[in-house]
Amino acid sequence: MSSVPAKPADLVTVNIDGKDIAVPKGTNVIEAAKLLGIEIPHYCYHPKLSVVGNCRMCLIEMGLPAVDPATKAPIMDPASGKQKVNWMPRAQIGCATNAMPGLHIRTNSPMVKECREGVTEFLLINHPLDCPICDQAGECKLQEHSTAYGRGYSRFVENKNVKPKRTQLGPRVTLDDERCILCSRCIRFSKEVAKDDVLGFIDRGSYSTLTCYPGKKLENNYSLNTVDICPVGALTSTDFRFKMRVWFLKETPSIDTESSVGANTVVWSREGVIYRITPRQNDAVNDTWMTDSGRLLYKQVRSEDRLLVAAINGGTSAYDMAMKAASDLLRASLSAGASGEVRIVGSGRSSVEEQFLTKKLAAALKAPVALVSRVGKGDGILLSADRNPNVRGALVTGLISALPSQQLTSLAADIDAGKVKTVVAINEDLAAADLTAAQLAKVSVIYLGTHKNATSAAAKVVLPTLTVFEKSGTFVNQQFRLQKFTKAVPGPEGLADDLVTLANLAASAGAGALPSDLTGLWSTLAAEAPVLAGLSYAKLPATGAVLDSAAWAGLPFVEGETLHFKPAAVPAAANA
């Protein structure tokens, strides 16, 4: 959906409000004006959707240089000495007007001002002025444009046409129909991006209504994007609706961890509580969209099965005591002197920095490392087949050299053979990877994780860790794009950052003192991982940096094609 950058030869010069600007050929007037810092108000236009021109708010004056019809010679204005401009007698819509050589635009003329006032007055005829209670307050373009471009009063004295409220279009989206201005953004998004043509208008004139087609619901995994792009508060999130005013919320950049796509997100929180997740624009990864399922991940922070205290042999413990117990177990394994006494199960959901420290821990213990593959069905948009967000990070850091499998078959065999005494499981449920309860009972398990599961229940030592919302770090997505996420809320009281826990474990295993902060870690990372040379967490761009992936080009990654990812060769299993 993103536009291809134009070659210099494709640039055309247009004049907007007396200022010349060179823009790529085909750029519409709204985007061209934006480059000059000029706002052309609009509702139905969205840069990632097709143009329909049905709100009429972006009306502008348009003209072209005058030429003699017979000779095609320029007609000059004797007063100014410049070529005359033939202005069209009626306003035109900016969204459907593309840049062409010599095009002249006026965005602030008396005609344009009168048009905007008229459109605003028309839109407000049946729209309730319930801004104080509207859930879109703070994010409503109708509110903002009415203030900036409206007349300030209405001549409409008849009764408003009152339409239905609180209509459920699907499990996650609520429609307040009386606020809908029929911009059709939601209809176009469903058809063009989500590939689920489920919405449409019925009836005519003031009685036109947004609705689902008979027998259908707005229930695809991208339905909440219609809420994001609704300019007037007609569509709201059933989950977030009336929970919090947006101006009270803090915005923190983050990454969707449900798959290797790595959609860019914003986490909205207040006083340590997360209220919602919305997409963050990155035209190279997710445009301005994300999945509904990714928006719900914040609920894991306060879920009932969250691990909040450390444990030793099933009993709760202070974090420091549990750390000492884990260190003692590792030292005991080392003193046994047998290579292979300890095994480490890392995680494709750990950050690059955590995977780097896991590698250091494994090196100190001379312990083999395994990762668990997590594969689902990709949807071809923003949910990939690889449900780990950072398998490529494990490759980049050197934690693994081959792609993981879904079962820990080798580890299970070694446990049965008595070759393993201790297993360090990092945010991975070993039982879900086909280790039996009897096998878990044969070894001492040190479990680092965020939530309870069969492995935490069987572990000798449990060290609770933080969710992605409670720490900072980086992931490498399916494009080998290194992207950073930032701590949005504090972790549970008494828990250390995962980097501190891993650095302490590695130190107790003999790895020496390791940095446990991002700045210090990145100095070491950039020096030891060739593809990360010259990079640092602090200077990583908001849109990420693409790494050189040539070293792993031959690996059979499971992802199929998604919105901005096209694998060189798609394994048949990935598209099943």
Given for the second form:
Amino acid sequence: MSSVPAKPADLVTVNIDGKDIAVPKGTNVIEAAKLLGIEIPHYCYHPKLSVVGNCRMCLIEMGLPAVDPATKAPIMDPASGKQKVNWMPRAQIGCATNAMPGLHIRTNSPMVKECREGVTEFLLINHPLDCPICDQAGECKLQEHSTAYGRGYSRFVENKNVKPKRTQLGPRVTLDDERCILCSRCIRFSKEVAKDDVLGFIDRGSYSTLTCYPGKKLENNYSLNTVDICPVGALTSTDFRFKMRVWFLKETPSIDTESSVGANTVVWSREGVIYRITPRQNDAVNDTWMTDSGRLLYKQVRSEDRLLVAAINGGTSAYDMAMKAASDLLRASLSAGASGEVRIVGSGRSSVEEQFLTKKLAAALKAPVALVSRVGKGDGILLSADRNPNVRGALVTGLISALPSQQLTSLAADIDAGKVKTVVAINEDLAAADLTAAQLAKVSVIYLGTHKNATSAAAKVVLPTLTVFEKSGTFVNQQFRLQKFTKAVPGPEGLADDLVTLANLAASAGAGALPSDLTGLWSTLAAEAPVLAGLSYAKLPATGAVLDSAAWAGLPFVEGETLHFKPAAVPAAANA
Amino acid sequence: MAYVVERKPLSLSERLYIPQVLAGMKTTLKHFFAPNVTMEYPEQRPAIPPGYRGVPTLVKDPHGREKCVSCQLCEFVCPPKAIRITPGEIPADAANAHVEKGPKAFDIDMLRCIYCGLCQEVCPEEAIWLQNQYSMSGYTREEMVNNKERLYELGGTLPDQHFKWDKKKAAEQRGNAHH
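The structure above corresponds to the form predicted on its own; please give the structure of the form predicted in complex with the partner chain next.
After this comes the whole thing, all chains and molecules, with the earlier chain placed first.
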């Protein structure tokens, strides 16, 4: 596979359509041609899956330099003065052909063209051309390849096969059997990546059908990846089905926030409405996959319990008024003299920039900061045990120095002892972290968050914030990889960016004027956090940058092994 | 590529202007002596030539099935962005479930429409047609937005050459001998 790093010594030269290219030995011919900008059309081949060679679309002509069988001496062509090439008389499949020294490939010869036309004609025998309905329109390889490599007309006069149209393979995936071209990508994905061998073909010939094993369903948390890799419109997402044409949608690079894996995603939106989330390729983090659960996160943007207006003492208010009330509360705590009357509960779900401003706020208030750890069960693929996307960001920015625990025990004790007057909770439900209603009632809570919960109900001041889809920033994932996400849709009317809210709060607490934009913040961040030196949001590559994690190597992180991550130490059972 | 149009110098008769003035006078004089015709619009309406591009409408096929499958190609191609479609799934228990998809809502904003006919051109189902109706008026902006019901009312039924969906249903009912 091409992902295996090769030493320069392993490079072999292959000749594709008359052009020489040096590639690592064993590189797939389709990949080698791609490096030259030559497309070898294919359906069943996928760079992250095993090769089966059953679609026959990638047929190429192949030849090797001629040598004398007896003497092994090269046979020269007297006309050109070069070594003669022995072309194989029939076409070969590109996906199962690996680069070897002297390999010659033709991708545009008359024989190859005829092969492609034939394969396309065969595929279209039973494939309905219901492109106006099919959700794959705009992303359909069959549509593209039929136009580019097809004959343009069909000689098929018999009745077309009629197969079931709306088979539910699982809770999230719908199969249209008529459109399936039996490439087996979904089968191989389930078996090889999701490790849940549920799919298979039954019957033969034109009756061959994709189905689940008896008594099983395609319901693992990676089932929607089969939809992504289906080259035709056979597998569709039940959620996205018939909702919107992909060519209307704007693609925004983002990060999956459901765990510390930090899978790279694309958020697809139109006119401020998000329609779907799909994975974005990052070979160091998530390859081309992501979880089904992460794809549903966009629903939180327009959920019923979203906080849309600021509130003071339970009554709605203008954002500015709530900001002023929050500032007054903080100033009152400061002027009371005794330090330590304010506690801050930060969040492992905030971005690096927000955590940095939280740290500034805490420093100005001389307030201790706690984070809440959220631990689930890791699945060993792309969902890690740590369900906070950015605990390492809090370590990197210096917001915290030890790993957070799941309960706010010390905060609860301090409230009971009457040492705390005000608690600033940033997107964290204190009640869920084991604070009782009585404890919440004893203190003034300033709540910054996106959704309603017990804490927002009990809070003196509620300042609504934005979801990850409505703002830009960075997260640090389990590999200490700094990755950026970008604003996909505008936030609800009247809400300020989280950075502005935090910078205002910090300013009112006496931290001085702080930048509330990413450019300004990053110049400060790079200066103050040693491991972030030299980095900036603007210059961060799409695949992220790995930070020096030596300072935190000894911490007992909870993550177990995932797709591209091996924990340095044995994970703590749970740091409760 | 830039294309340069050569400007020819005026000929002698053109430079004199007199033949042109006379030709203009001839047209004017013709109207002096022609009988006066006033069309009593809107009671009388002019004959519409075939192929006229009037108001875009949605049509049904002779069996009363709505032809649009909400592929949104017209919405995509519409230069002034006058068309807005909300796609929807046809329920599996509906009589036309084999069509799978139909528009939940279909709006054409006639204040935006420029009658270019690209929507008709691009429609793979021959569901949207610019017909003879050319006069749209209303007192509010909302009135000038044709919704799905209004579009079908304006469009009515047109003859169908293909009956694609009938064929599909027949194939489905015939089924597959081996299953």
